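Given as structure tokens, the chain that follows is alone and in the form predicted on its own.
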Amino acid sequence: MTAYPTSPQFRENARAALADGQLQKALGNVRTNFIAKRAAVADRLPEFEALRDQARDLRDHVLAHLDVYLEAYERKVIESGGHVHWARTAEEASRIIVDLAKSRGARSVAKGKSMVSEEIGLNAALERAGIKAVETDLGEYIIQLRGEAPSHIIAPAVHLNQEDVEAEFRRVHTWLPKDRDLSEPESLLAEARAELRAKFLAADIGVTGANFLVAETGTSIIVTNEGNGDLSQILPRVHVVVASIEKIVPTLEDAAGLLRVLARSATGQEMSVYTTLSTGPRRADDLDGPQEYHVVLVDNGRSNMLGSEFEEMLRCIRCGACMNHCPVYHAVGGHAYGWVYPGPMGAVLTPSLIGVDKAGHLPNASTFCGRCESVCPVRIPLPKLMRHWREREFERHLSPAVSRAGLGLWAFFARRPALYRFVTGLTIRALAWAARGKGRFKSLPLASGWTAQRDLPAPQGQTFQAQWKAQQAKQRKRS
């Protein structure tokens, strides 16, 4: 798999997600499918909202027992017969996984789709080990093929279209006849079903991640539309976990909880199609599962943001709602962000676990308009969070220095209250004299930011202070 391009290149990146058509025409299936769906199974649902409250305020009290929580869930999944093991970083984390994989002679690994694999680097650790990592998700598998990063954290090919997938398939399966009729997703489907049945049986280990993981029972649970996690899981003879630390949650009734909200904030369904709990390796008398049983428990920095400012984005149950609603998002992708999280959930929760320095321009690619904190299940106030790391930011001077000059121009006359109702004014009233007769402006020094793209219109009246001060005096006289 090809290396993510690093955060700081977001602009670059950005402006060739814009200028590319086939994303474009991706994309819109994001803007249409997840938003119209999420809307109309959470509307059918009367109690969602007091659902959302219950998930925020089970989260929180998760992170404020966290080594409680964590150290009974390793209890028991010792107890039923598995082996936990703790992971300080992504290096160690795959090391781990490697390790484990060379001394069982492991020659292939079959993964369910796990966004923290991704974050650790494990398909290239593997591959590094001579060990082959097939991905066993289609979207995952799909741009496996391909050599791309996932561009979602639900939907990992969202940004292809259907011709595209088809396109790949008879590239990398020479087998095909070519007048196989691909035309359809259902026969891409039946394609890559046939060609992964095949992995599913000859890997030695099976790599899943988890939703939620149990500490009343040892047991993780992960949730897929296509079953492939089950046989990821089930068919090899060691079954590895690799989850992060905040995914732990205190009973099975609590995980039932979060379900309800994940699917529907997700993918807009009611729940997922598969729901499979795992716990242990397989008993004497079970009729399959693996022999062997691992869960490698992540931290990467999520310790570090506990007890900080940033300790709410701890709450996330990845469903990718924020990214689904988020007008930047829609506009340049997942694949412009740089790094394994996208969208806005991405924005907070990268700078934390690879460095402001590395990602601060992802805070700054939002329009705060709040639609990620209103469609969030668990109510993450993902705009306040972006803006402590441009504080961030700006306190360290990793902003241009254009920016840092502007803003210091702005405090020098926001301090001086006459002083900045009085340029305010005059402003206004050269913008209104400038444009006259056209309304509006097609490029304005200062601003070819905003002009490039659209029309700048121009300013009508007074400034908003000296009309609030108008009608103030006004209510004064009636009163």
The other form holds:
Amino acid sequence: MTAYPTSPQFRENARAALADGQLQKALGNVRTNFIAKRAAVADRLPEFEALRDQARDLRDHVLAHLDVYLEAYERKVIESGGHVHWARTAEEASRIIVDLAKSRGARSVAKGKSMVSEEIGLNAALERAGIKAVETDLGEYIIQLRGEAPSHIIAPAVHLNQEDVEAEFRRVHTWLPKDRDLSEPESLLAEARAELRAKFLAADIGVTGANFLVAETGTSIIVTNEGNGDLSQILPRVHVVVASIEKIVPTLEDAAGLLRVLARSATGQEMSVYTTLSTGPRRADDLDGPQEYHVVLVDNGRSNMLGSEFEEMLRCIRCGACMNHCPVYHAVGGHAYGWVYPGPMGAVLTPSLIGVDKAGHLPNASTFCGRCESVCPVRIPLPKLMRHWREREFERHLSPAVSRAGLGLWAFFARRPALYRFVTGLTIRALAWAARGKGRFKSLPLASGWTAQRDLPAPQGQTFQAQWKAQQAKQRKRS
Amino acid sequence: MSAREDILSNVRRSLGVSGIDAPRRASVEARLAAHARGIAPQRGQGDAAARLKMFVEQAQAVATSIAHAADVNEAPAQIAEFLRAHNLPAHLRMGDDARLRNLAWGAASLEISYGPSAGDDLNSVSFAEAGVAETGTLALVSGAHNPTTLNFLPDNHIVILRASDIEADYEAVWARLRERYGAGIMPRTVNLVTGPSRSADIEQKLLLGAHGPRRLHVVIVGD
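Now that we've seen the form predicted on its own, could you pull up the form predicted in complex with its partner chain?
Time for the whole complex; same chain goes first.
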């Protein structure tokens, strides 16, 4: 695991990411695949936009009644023979799971993919207690071997290329023949499948996350394509579900509504391969399944977000569509964000969970193009929430001196419209003259930070205000 | 205060509500009891023939293979044919579902063993609780009849589905579960399965057979 969080060094991280040729090659897959697949599957479903509205309204209803739903959910879990644990903080959540594992004499834990388990630092906590945690999602397995954090919430190894995976398997799986053929992705998958099969069968405890917790029945729902989350929960003796408190949905019908937007937004599938509803431990006549079922409900800052200007962020169902469509994510990848949640949802959530003093750069890493909001299945106004963080950062004097000075300078001119028009007009004419014939700048004094990665388009020669005036005059003449 | 009380009281403080607000509680109880249906895609609705057609179309689109049998007694021969076509051994693992147990497997030269899987079975067969037309999804429920390990550990998962059990949407499956287990009560595991296991974690290339079955074969019985 990398040293967490590195969000304060976002600028340095981003610079390194832009210079990383391997990473840039891998990120090309995000730009093309995810966007086209989501668009195609959304087009195929006439009800898709109405389902998004319904999903938004449902999530708002749950958040407004979260305390009552949590109590109802807990009651049903207990009725079905399960146990519910409450954790105020990340440390408390990890401690509950470590204590559970220790008291059951567990030596190894098989893990289904879970972002909240990353958030609470579960693997490191288990490791410290001498318990081996094995990530079983193929992407998670690869990055765990590499000692990395996920770079995407649903495609954790999206920053890697096939050669990286082959190199890692050769480095770690030393007991396999050296001359084996790993030139195809199929052979890499087959090797991981065989290695992990043994680990599933040996695990004492299985830990999974939850996409939804159903209050009506005390059911936890996970959604996967590989089936690893299922093997993690039906083979070990104990199944532990770790989930944050806002994952609650009222009924199975509500879960169905959210499932219809989740996979389509995430991977562009009509439905993920495995949607699994788990309720309590195995029943008297069951021949397989866990003997114990535990749920750890994690708050870790979320109850403070309720009723605040960031409450809408808690609608999130973790599909990853916002990062799949984000030009900033496309450019720098997920690791640059420096903590568990990257992309636009991370830019809003991370400051809420670890503090705007540490993560203040993230909401600034946005072009405000609005694509994230336009694809969000629960219609979270992500750009608006990022703007809230910018305001807070400014109020708390956390923004750097240069931007504060720049803003002050701009405010000076903005309060003097005649002077503003004169100065901008002059600057624009000067820039247009300097770029004559080329139309863009490859480098500019004082702006090398910008021009190192892209060219600055040169102004056409007139200010917006001047062009607007001319346009209005033309229209008046016509009418 | 316990963590539970701390969290609940912090939620209430943030929402500006009290824990004893009776109308709020009543509205939640009413919503849970009503479990009203939301929007379901039109594409899954329609009569039995339309649902069957949509199920097959959707299932095949996600690499589920489909065979049809006019009668459940034809299923063993259909399954033997599938195993031969893929060069697989004539052995099946299954639970003790009477609908499976009573079929004439021997007549199709198939060797049968019973019980959950410990990971060394190549082929398994399950009887589906239902199918869902809208996405070509199978609903499988845990129990001694159809143990859950059979859905995941074998390389080839074969499922018998009655055409009359193909429902329009997930909500219809929930209704069946409530009918069978009682309101608010669920079996340990309900698996909604849409195609064979897959992963796209290496360069976004779609590969079948990640941890679960490489092949999912559905024999639809009746029409």
